[in-house]
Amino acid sequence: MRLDVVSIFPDYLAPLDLSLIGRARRDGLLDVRVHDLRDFTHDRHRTVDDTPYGGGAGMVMKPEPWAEALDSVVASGDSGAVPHLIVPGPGGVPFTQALARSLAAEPWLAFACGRYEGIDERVYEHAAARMPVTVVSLGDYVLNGGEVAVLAMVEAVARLLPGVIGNAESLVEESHEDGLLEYPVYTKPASWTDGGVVRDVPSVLLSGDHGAIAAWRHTQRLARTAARRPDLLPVSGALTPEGLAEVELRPATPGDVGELLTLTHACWLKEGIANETLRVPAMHETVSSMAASLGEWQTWVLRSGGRLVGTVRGRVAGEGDWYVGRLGVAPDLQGRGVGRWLLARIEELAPEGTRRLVLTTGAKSEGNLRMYKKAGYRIVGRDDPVGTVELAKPLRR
């Protein structure tokens, strides 16, 4: 693969000489060109860059440089040849790794680093009547200038071209290559103390069990990314509470265990973080586990769209009483008023006989115990399991 840089900064392109990339060069697997802007001006002071038109702050990169540099770059390919040029910037659409295995397919590159307010408009036009443009965005922020992403776009495309990473499966159960973030990674020791903390390596990845560390695996990615990027699931669409008429409230059966036990663990990661524990039996739940509870418990769950997005339990416990457990909405749906309904829905499923609703949250779940109070709810006990309040109210009908 070619690829050419057109930047006012050459030296800021260096570390492309180091590590794989630089390594993937010197194999000839890589053809790497940068190009200095300023060597295609005619004036004294190599002028880049001009005040803008209509006014406003900043100073704006002149169309005649980059006419020519481009030009030039196009001029040095091969007859018929012409590069896919890459303009870094916050107006352009997102780079993605889908886009990183695109543009790794393609034999020419070419990237045009942009700086102070941006590269003169008909720069665009120009180049759109040479060869196949497209802006490209890293984030949603602003960097002085496109060589910061250029690093990373570069690093990105190339490490998927075959030879440039040794083992080529490391890359199959990376973030984002199914839409998923990746699982925790261990290694030796297995046991480490830490400051006197004992910290293992889950007991899974020691079995020699290679279909239980799979799906250990597989569930460990769906929870990281329900947690830190509840974006990249599926959105099942503006699910509000008025909306909720339309979707499907039911009693959970065997089949829905696997989802239900993924968004458990979403759900009861948030809240052994906000309690500053790893005690949550809900987190320790397994398909064995989850799948048993079935049969103690009458769990109900939450479906928009096909997917499972909330769920709710309860059973009788104690002369009169009706004990909720699990509450839990799809991280990605909280903040929406699901929560408030599902607890209403349950409530009513309580059965006839009940004077009192109870349930167990965490001691420092804030969110949780502001609902509950709004609901009705008051602390009636503390510490059963340590580190969790119980409340409870009466149940008038």
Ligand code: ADE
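Think of the rigid core as the biggest set of C-alphas that the two forms share within 1.5 Å after superposition. Residue numbers count along the first chain shown, from 1. Quick caveat: nothing in here was measured; it's all calculated off a predicted structure. Compared with the form predicted together with this ligand:
For residue 112, the Cα coordinates differ by under 2 angstroms between the two forms after the core has been superposed. Relative to the superposed rigid core, residue 260 undergoes a CA displacement of at least 2 Å between the two forms. If you fit the rigid core between the two forms, you'll see the Cα of residue 11 move by less than 2 angstroms.
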Given for the second form:
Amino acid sequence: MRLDVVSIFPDYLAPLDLSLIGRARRDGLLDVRVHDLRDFTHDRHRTVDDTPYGGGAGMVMKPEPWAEALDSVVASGDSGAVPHLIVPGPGGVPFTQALARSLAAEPWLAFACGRYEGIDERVYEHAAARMPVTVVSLGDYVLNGGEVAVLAMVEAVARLLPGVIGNAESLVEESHEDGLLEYPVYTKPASWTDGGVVRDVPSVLLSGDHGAIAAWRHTQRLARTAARRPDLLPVSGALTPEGLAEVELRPATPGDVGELLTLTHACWLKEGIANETLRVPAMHETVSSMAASLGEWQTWVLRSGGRLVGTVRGRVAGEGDWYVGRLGVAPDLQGRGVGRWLLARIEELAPEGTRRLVLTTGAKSEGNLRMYKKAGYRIVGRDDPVGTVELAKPLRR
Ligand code: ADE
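Compare with the form predicted on its own: the form predicted together with this ligand:
Okay, now the whole complex, with that chain kicking things off.
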């Protein structure tokens, strides 16, 4: 891949000689050419900017040096070939992993690093008459110029090229590759005494149980995405429970905890009454225990018209078991099939390798028992002192 960068600070691009990108250049995988915009000026002061028409603060980059620089880049290519010109700027389309992938498929990219208040708009017209042009932003903040953005973009694009990263597998399970953030990673020692605090690696990672490890990692990815980037979370709206309009099923985020707690208390109070007991763990849930549970369970929330109306969660428990818990529907919406629908969704989310779906309910929770039996569950155990039954059904896929 060929990369041309035009800047008034060519030295800023020196890091492109380092690390994997530097090696890719030396290996001939990347042909990087950095150009000084001032080489395309013709006055004694090598002037690249001037005051803005219409007034206002700061300076604007002059059109002539830019047009000459871009023409010279194009002229240096094979006849007929033109680069895709990327102009970094806070007003551009967001730079994403998907855009990095699509740029990585192009043979030739050129970057125009603006400074000051920007580049005279006619330069974009000049360039667009000759090559594809995309203005790209790293994020919703303002840098002093495009150089730092080019370093970031070149690194993100170049590492996707075959041969640039030794272990191509490491590209697969990365943040943003499939819409979720990465799971946390650990290395030796398994138990680290950090000052006086013992910090252990999660035991599942030492278990050798690949199914359980994969399920744990997936739960962590969902929880982390929910906590840090809820905007990335998948929304399951393909099928909707009957009688509910505008539903959205999403992994629970920390922002859901307050409502989730209220819903949980409302649902399980009814269970406590039906089973004549206060020994229902859901009734004792607190804001902090609920928040902590999001890292231990894949917890989903169902919203209808913005209101949190249902929840369900799942986790791997024992070899081949997918444990379904906390299936709850707002009291005024019960009896419409919403619970059955949530149950079907969490069953679909059982990780690969699941052989059995397992859940617990009150021995006297007749409505629940009816629904679970209808869904194919059978009682496999009883805890008489607590007053619960365990139900299970084999999972056949
Ligand atoms: N130049 C100035 N700010 C920028 C940003 N946010 N992204 C890309 N280039 C920029």
